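As structure tokens, one chain now follows by itself in the form predicted on its own.
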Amino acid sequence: MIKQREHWGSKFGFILAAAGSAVGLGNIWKFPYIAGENGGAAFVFVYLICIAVIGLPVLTAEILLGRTTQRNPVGAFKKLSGSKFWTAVGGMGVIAGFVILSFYSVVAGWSFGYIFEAMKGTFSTFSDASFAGEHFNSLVGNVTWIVGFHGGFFLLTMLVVYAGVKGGIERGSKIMMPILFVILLILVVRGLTLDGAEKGLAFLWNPDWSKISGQSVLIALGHAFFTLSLGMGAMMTYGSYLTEEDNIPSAAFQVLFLDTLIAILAGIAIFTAVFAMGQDPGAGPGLIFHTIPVVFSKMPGGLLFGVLFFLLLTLAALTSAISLLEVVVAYFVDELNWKRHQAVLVFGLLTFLIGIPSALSFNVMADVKWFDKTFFDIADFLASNILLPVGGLFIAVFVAWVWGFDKAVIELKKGAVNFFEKNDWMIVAWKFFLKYFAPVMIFIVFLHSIGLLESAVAQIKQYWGLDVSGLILLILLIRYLKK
């Protein structure tokens, strides 16, 4: 008897779930500070271009692979290629989801724990960021605290995935995403009504083109790629629960729009409050746990808004974590015929246990290092700097060059015939960016992320006299002429 595959109850449910996968910790704290550090509105402009020409084409391709095959990443590549190499590429996506979730849950646990810190009124004792930083270090140095909230967050993740696609992930997304959006709007309104909020808006939105450099463009490219959860199989797995009646280009654009909108609103909420309370906007990654608690300690009604902020951060992390666990679960359900409940319990527990050394990297295992990196650092580097960009690169190459663009377009038009009759130019644009532009740019981001780009550029300049932009144009020209 053929097992009936689960599907989304509605397109709206898929969009909210996929947007939830894309919206994570990076949207709430990483995007605001990298935008502020790299030219404000000028960086946002560059980022929007990057997300349109790289993020959207690859996102569309990944969702399409899932829907066409109705399989997880391993099954998708296996079904369309029959090749062991490409099947292994799919396996790399499953491994990426497993590794990322193991340490992502630790960081999400910090946010989960800070909901209770805010409720206890702990923030009111912070006079400046140094005190908040000391308190944060004492918490993550406490094994019981950090492992406990890592476990609590993971239990929430498992409960949602355990309930299934429609009854768990879709229903949970329909509850959590609107709550997340409402909380964010409340924080935006509160930030805008504070005295001095205009300084925060100026920091984020006044374009400073002098700060736009090759480095800032690479940062924008990298964030545009990573923010959409590309390369880890999450969007492919979510896409596999779609039907042929669903319009993939429209859905992909809506996911991208929601992801970007939430990142921008988070920037407004954070920096209006930071400037109004006279705190340092250049705190970088420490902004959330060192600076923001001090902001709430000085803000009227800070206890309530502190609770809301860390609830927002936890919900964003939870919607992403759910998609990561689903990638692993879908593989065992599809390929090895495991029951969903069995897969969630076994691999949820296993991923939690693998995450414990990452949690201990901030206390009892802080001095245990390989290549001068803790267990947490190694897991982060392996997933973020290697597995994700390589996975995204292979997805673009596979759809455009291996599976075949003509076959891909036939599948893409299912559910979107009327859409492409009015927007046939989008097929041409998708082909160019997916086939020529995205692979080159993702490869450059990969070199940058592992620290090899600078030496590669030096060699190219020495022998060819080209900078990075010249090399990109040359590669694109050669590929186009060989078409």
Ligand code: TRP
Contents of the next structure:
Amino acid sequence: MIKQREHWGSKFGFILAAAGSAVGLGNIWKFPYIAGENGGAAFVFVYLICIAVIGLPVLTAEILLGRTTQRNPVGAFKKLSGSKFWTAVGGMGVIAGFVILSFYSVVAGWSFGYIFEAMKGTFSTFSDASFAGEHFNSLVGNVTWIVGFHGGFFLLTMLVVYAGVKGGIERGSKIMMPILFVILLILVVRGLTLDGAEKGLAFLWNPDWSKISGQSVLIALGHAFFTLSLGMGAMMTYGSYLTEEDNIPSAAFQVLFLDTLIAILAGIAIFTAVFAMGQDPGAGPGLIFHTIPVVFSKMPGGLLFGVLFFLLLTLAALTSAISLLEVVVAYFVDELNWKRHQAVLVFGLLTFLIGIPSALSFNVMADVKWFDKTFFDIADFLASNILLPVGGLFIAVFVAWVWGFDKAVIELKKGAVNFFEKNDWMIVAWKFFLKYFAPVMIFIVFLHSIGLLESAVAQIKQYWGLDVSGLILLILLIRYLKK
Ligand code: TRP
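Taking the form predicted on its own as the starting point, write out the structure of the form predicted in complex with tryptophan (TRP).
Below: every chain and molecule of the assembly, starting with the one above.
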């Protein structure tokens, strides 16, 4: 029996769901603090370039692979290549989904729990960030609290995915994304109308070019990948519910635009408030759970805004988590003929269980370490620094070199003929960036993220006295222009 594949109700539904996947903890928790640490506007500028020249080409490639094959990542690679190696690359994506979701939902669980902390008025007792930090540590040190909210968040994620692509993911995104946006706008207005907000804006916008280094470019690039949900087939899976009538390049643009807009608005909402309340903007990863509660304790109307803020963060995480679970579910449904509800129950539960050691990494398992990393750190490192960059590299190489760029373009034009008539230079740009630029750059990020880049560069400099990455790019550019 051939199963009829479910499709999105509309292209707009896809855009909201894909933007929901993209907009997550990465935008609201991570982007503001890494921008703050790496030179404000200067970093934002570098990041925008990375999004445009690497993010967009790979995003387009992923959505296209999904739509062309109408399959999950494993099925997609299998169908187009027939090779075991490439099928395994798809399998790596499914595993990455599993691993990311297991620790992502731990942090999402904190956010979920903080909605209730905010409601109880706990924040009003914080006089400074060290109190807030202590409170945070005592909460994450409490096994019931941390596992409970991790589980609660999982239940919500499973509920949405259980209800299906159109009835669950699309409908959920159509409800949650507008709410998220309205809450964010409220918080931006609140932030901008505080006395001293301009200091926050200055922090975010005054470019500090001296902070831009090879290191911060790599951070920007790595983040561009994570924030667009690239490298493991989440966008591929969502793309597989599109039809040939849908215009992929325009959808990819809109997803990218929404993701970037929301990251920047989150930065404005957070830094205007942090500066106006005289808090330290450089708290790094602790910014959200240590600094922000203090900000709300000092702000007029802080109780309400605090609840809204953590609701925002939880909704953003939820629409991302459903895309992660959907990759795993789609694999079992397509390839092994499972029923959707079976796959959701089994893998939802399993991922929740695998996430428990990550949750316990903040209390009873804090001292269980391999290579000086807790279980949580290992899951994060494995996914963000290894599986995603390697997956992204393979996706770019596969589309441009293995499947073949020309075949890909024929597929991409379906549903977008008019679009390319007006913008045919984009095909040329896509070719250059996907075929040459992205693979090289992603490879460099990968080396950096596993800590090999610095030593490799140092060695090469020692022998040849040059910077190899710049040289490779230059050679590629010359070869390309010569053609
Ligand atoms: N993009 C999400 C964020 O910014 C996280 C995410 C969801 C993700 N799905 C993904 C990251 C797939 C990589 C791959 O928080």
